[in-house]
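Heads up, the chain below is alone and in the form predicted alone; it's given as structure tokens.
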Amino acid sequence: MNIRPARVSDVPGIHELVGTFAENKLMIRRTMAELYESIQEFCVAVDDDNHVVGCAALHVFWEDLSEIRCLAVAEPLQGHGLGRGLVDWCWDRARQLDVTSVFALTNSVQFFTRCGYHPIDKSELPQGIWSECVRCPAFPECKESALIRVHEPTGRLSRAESRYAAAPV
């Protein structure tokens, strides 16, 4: 398997495999459009025939907030360390682009834990984030976690740094 950046030519794999997770309510449903526009976000892992089998996006709030979203990995190929590499690269992602911290929203709270990741109040987490709630299949009864990782300080703090410094990286 091959985790790299994902190519337009993905996106109908990437479209059948986030379909997949939202028709089980696990994730918001995305149009081929959405994808396509979105496409630089996205890292995919894939089989040895160029079969997307994974995907993960990363989405950028602000300067020092980013959110990991569409994470899914086909189910045959669950527990094997792709959604682990999938995760891995969005951090790297955002290291790469100076943005300070992670979250995620999930139902996977231990998996994103062993990741690095900790538990946070959603109410600390800035308004403009929920604007794609009610797309969701839970709306307006949600159940999901948030989890943030932030990376170690290096001299002066940025905001998310020093608002979410309980648990640095």
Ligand SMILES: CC(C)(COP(=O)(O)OP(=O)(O)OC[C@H]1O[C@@H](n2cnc3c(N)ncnc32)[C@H](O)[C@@H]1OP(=O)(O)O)[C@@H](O)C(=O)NCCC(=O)NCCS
Second form
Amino acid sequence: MNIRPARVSDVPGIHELVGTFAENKLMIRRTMAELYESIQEFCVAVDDDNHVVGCAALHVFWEDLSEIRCLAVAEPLQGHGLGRGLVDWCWDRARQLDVTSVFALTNSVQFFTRCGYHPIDKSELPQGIWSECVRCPAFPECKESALIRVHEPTGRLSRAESRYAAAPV
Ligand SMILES: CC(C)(COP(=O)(O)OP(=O)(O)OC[C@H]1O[C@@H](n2cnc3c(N)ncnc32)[C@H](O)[C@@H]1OP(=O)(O)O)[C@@H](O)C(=O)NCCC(=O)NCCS
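Given the form predicted alone, corresponding form predicted in complex with the named molecule:
Complete assembly follows, chain above in first position.
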């Protein structure tokens, strides 16, 4: 299995995977057009035949806030670390973009806790993030919880920064 940035050729696979969970009201269904338009937000887990077996997207709201969306792992492959790999990919992408926090709205609280996220009160999130909720199959009776991971600069140099700081010019 390999986790990599998504390509347009992955869109049919992402559409099918998300669709299977949308059928069971676990996720918001995405149209092919929406997936093409947002493909740069996605990563995918693929098998040896390049078939999509997992996906996730990082959607940026503001300089300090982003969301993990469309997280799914094909059922036969769940429980083998792919979900964590996709969530970590989104975190790394947020760090590359200098976005300091990533949140998720989810029923999979224990999974996200295992991935380093901590629960927060939904009221702590800004109003602007709720626009997609009307599309959720559970709307308006939302049972999802909010979890967040925040980058907290320590003020100390990271190992890489220390190495470069020590290097002679
Ligand atoms: C949620 C989901 C992405 C998890 O993917 P996964 O590949 O099965 O998860 P992983 O194997 O990477 O699990 C990582 C850790 O979370 C734990 N975990 C995973 N699912 C869990 C669950 N339902 N309850 C408790 N712990 C769980 C694993 O035991 C593992 O723990 P570890 O730290 O001891 O290794 C997957 O179950 C899924 O696609 N669900 C359906 C779609 C869905 O609900 N998407 C919405 C999520 S916002």
